[in-house]
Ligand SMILES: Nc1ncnc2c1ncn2[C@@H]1O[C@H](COP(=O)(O)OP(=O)(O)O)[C@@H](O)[C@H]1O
Amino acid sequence: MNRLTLDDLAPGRTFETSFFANDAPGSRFRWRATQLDGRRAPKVVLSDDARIQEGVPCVVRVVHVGKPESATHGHVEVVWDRAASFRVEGVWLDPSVARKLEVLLDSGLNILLDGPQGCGKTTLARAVATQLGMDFVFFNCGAVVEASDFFATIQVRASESGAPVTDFVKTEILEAIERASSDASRRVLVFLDELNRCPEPARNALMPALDSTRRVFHPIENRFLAIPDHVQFVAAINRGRQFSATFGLDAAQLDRFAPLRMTYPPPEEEVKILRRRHPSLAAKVVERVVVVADAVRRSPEIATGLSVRATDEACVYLAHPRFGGGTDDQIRDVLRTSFCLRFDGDADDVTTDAGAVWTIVEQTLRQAE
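Let me see this chain alone, in the form predicted alone.
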């Protein structure tokens, strides 16, 4: 049953919901919702509780049902009871890592997500920001060369006379810190992607931001800027000899973070993720794609992991009408493209990584037939 009844809404009962601003003229309630526990409420749900944040799931308690005898009037009044259980959609986390992540988010500590490429680090950070109602700021550290690049870049443009003019342009990080400084209710998650792809001297500019000093140098205004407590930093790195143009993080830099190790989801969890993303694709097709990917990841001959982006890409192809739902030949053809082309060499050359992957793909598909 998709709709609640008034009997379900006895005062004292609790439900999970998300609120949005109530724009009804003259209403004394600032928050409005229409669903409780994912089911349609028989009357509009209203609250004026200051602990509620717009769009952030929470558990509320029913305190009053107005005009229960009317089918068209009245409302359900609720108050905030507690925060909703922490969960992240679209990415798998080991339960122990999920518990640690929740604690770190509550504490405000800097978090370092360490794991193979394509295991869901960016997806996780974005989902966390959405779940907690935080502004999400994505920053690619691979573009940083100088220390100041974290906070401002130099842009050259033509003036009205045609002469070149140099401007300092604030980065997303600096803009987010300034916004948070002027609005204490604006929680911000700054995601530092590929932190170890920028040179160590440049990365040192972040040290005061990540320790108890909590300040950065404003290169445009030539002053230090304090970082509010409601700004949280989450960084992601890939480590290993297979990654080019990366720099190691020294002990002092690592010590500024609480590290969390991520990995690829177990096959059964990856199937669930992909089936939610591609509901039109037959379960057996998704399962076959994931079984092959898992075989590649577990192979000791392959140094680089196969990302979840690769399995998702394969499902995009196979779910498209041009592929007609995924016959055995189509799966074989798609995996040759989506999997093998992510590795060096030629799929037909067994001495290369691409060739070794193709051998695994063919063997696994034969075993699955």
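Switching from the form predicted alone: structure of the form predicted in complex with the ligand?
We keep it simple here and write out only the one chain, dropping partners and molecules.
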């Protein structure tokens, strides 16, 4: 089912792939691949195009299929067509956001991921670091109280005499900056989660690290430490349909970042994400869950988002033998928990958010029946 057939490979058609060096002795082709668009090709894919780089995804065009009648011989000859669009493994990204993200990662600018909760900001940052071979530092700004907390925390312990002594302990951010300073090959992605949640003065203290001065005060060594160029900052803020008053970054802080607005994956993409994670679940069940989530997210009455975590959780229940089958009643029951409990109020009280969500769940499921 996942294999392409020769009919799919008419000359002129394009596919995405990446190549290995072709080590077959005597071959006139430098490059070899076995997959096209993530599916197995019916014959080995060969190319001698000088624009191809090993392991770098590209789009190729079919020029010729050799020995089409043979089941065991022949090859598909392709030429390079264009570079593949930037993709992050396992994460759905709006194509226009993906294009900008690629440029920003290339340029080293600070990036601000702005989007509703559970739209994939953390997942994206982590996957980018993995894909680009960067050290990933996760830092939750919601836990920051004071300015120095970004770089060191104060720990109190008992000395030998029993008297309390205080130690400065470096945070992972400071450790990563130090590591990167002494090793130019260590690229670091510092992810500042929930940047809007930390107190204003603390956030201000971070600003010199983010602007062109690029330095931080080392609270343990009492000196300024330069931040090397191969340390890149990516911050995230959660913003649904909330009013901007609850959103803390001021203009000067915002200006230090290149903002990227993220949204929930469109329903068909969310279905794909969830079906990959829950292969035992019937497509229809996953689709119902996502259709309801989409209706909740679109509702003008509901200001906060409904995370992909919520749809994923519903699928966990429905894929379990206890909920086997995924009848409409079971879906209703599960969504009452997985969706409504994420909102304030009571599902039975329509004047609350939870109640408004429950109304949407029931209406949407009835329409889908």
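Residue numbers count along the first chain shown, from 1. Rigid core here is just the name for the largest C-alpha set that superposes within 1.5 Å across the two forms. Model, not experiment: these values are computed from the prediction.
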Given that two rigid parts of the chain turn against each other between these two forms, choose the hinge position from 107, 145, 86, 229.
-> 86
State in degrees the rotation separating the positions of the smaller rigid part between these two forms, with the larger part superposed on its C-alpha atoms.
-> 48
